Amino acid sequence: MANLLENVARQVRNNQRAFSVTPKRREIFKVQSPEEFDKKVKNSQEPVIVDFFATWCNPCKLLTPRIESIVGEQAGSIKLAKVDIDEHSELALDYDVGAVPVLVIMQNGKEVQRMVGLQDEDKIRAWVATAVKNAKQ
């Protein structure tokens, strides 16, 4: 225990710190363009979700952190795109929105899955890790 102190008080002294904190890896983009969602995500090998969310909606915004907390929590194994339908009607109309908020799961340029309404963080969590389940498969 002593030497565990001494190392800690070293650290101290030097301005080093006592322990690291790693975050975890999200992959977290708005898109800008129809160009930057076909490359994004049209084009992705792994599995993104399309958040089509307006910022006027109230469960958009109670969705936002749900989804963006569940997304950093499988370390990479899942991008996240957010479109605003205001923005970006056309992508919207393509992917027949018709109500907000609405999760898509895309991969390899299809929709694999869709999500619409604001739901429970464990019923997102379940959804989220079946689609990276079915993705490594």
Given for the second form:
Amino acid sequence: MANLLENVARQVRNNQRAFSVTPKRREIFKVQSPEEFDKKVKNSQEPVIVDFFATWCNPCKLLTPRIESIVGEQAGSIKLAKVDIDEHSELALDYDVGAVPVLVIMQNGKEVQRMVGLQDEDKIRAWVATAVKNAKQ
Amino acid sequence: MMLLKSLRSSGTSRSVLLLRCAGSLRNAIKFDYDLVVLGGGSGGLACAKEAVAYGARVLCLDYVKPTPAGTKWGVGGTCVNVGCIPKKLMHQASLLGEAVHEAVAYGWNVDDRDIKPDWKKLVKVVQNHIKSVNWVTRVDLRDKKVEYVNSIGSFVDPHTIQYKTKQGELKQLTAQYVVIAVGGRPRYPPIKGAFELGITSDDIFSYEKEPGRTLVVGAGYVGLECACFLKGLGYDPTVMVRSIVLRGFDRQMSEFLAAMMTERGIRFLNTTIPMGVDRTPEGKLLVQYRNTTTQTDESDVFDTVLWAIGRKGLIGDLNLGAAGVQTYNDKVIVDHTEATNVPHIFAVGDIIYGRPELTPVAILAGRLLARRLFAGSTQLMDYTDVATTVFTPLEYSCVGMSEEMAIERLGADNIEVFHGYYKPTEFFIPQKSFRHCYLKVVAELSGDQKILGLHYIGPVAGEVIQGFAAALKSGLTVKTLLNTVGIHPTTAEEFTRLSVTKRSGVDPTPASCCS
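Okay, that is the form predicted alone; can I get the form predicted in complex with the partner chain now?
Below: every chain and molecule of the assembly, starting with the one above.
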């Protein structure tokens, strides 16, 4: 066991192995381009929550970690795509984003429902759980 | 049809609707847009949004060329991004620093020794606010169905505009009307190091480093306001004045304001011009300058040099020659209907020659213009008696004529100037200086004494003068003013208590309040 840890530590030090704290990286990602949005959100098999946020928005800063941890709890049955509305203004405007933050649940390329503004963790959790349940039906 | 729906909701009669519909269809065949607005600032956006409310198809082009230091910003124009809004926020930040000290006098157990501003945090919160306004502006444009393109529009011919897309493609479109609302940008002096080493108001509100010891070159309101909030935040500003402070404003009030700033420890280099800027081995800025009165050359070292020597209109990118639009210096010439020499091309805001460069002026002019173009209105913009405020720590606000303008127009024998110093109640406890708390009213001498101008130096000057601007427009007289009961205790009520005239020679200093 000590050997294993030692090996990992050495590899991490030498940048040979990336050591990630988030076990399932792929279900939470930041959208880099409209093409990535099409591919990973609209054409996704699983439902995707799109977190429209802005760097200048304080409630967004509070919401993002909350939604990340809640999505993490769902263990892959729902994904999270983060969209910076200044970087992707046209996309945000296409989805009628006004005030931020906005969470939009997308399934089969269509919007199912949205939640505008920062909410309690419990409320978000219940909302996400319902979305996952509806998606499975 | 969307056009019909918006026309219908504007409350116009059926026959007018049909006529307008037909007219629009004619234009739809002839032009891509009813209106193209060049510039997405105060004037441009107001005009565009008003026009769509009357059913016009509108395109707005806005673009910001980065400053030499690389600063850029989003849609909304000068006011939102690098003018009124961040200025007022930084002014507020500096006033709050003062308030912390005053709080101690009022019994708050705050430790006010050595309080420091966190410049980076201030810049961050100011920029966050600006960006939220940029976003709201974009959403508003989309909701109101104004097409927006982030590019520079220029003329190909009087009815054709071209622009380059982000992909580098050239696009052209035609417009029935064009409104030029591209505003202005700060000037740089033609001296060594100006571009490379100096910054302007375009940069200061997002400046990444602490300004430190700052040289502000220029004594218009931009220079004075910047120097004042820098001083209030604990930095060390010096103001370099070529000739006089606040050119165009009432002379007496301007000198009072400068005296107020001097009392607060802001250094003035009077009758001085900059000659060149170099970087020192330590990375600071060495500025050479000349005192034009004594004809002596000197130099000094600063952390930051801020040029506030005036603004130039952005006609350069528009290719106005292709449209035949006449300009004067770097501004567009318009008549009393904001029309240029080309009948269907108009201009509003800072770009027009000879009008006050103020956001509310641009906004109202833009809206009235849109109504004349698309709603059959005949109302013209009234550029007279526009109230303004200089946001120094004791603010200066005025509406109407300066004393010297009244003397010039009516003659000293035909005017009466009422004046007085006053002592704001809140100043006593923290022992704030009220030496420059002063106001005056310039009025006609005879009859009910129509008021020509009001001037006020003191706290929240803009708030004080705003109501009086409406009163002046309604024909306020000294008789009415002095029969208006004041609200007590305020500083604004001092206008209703004026009794001493300059002509009498009586000392205008009050003994105490309430008597």
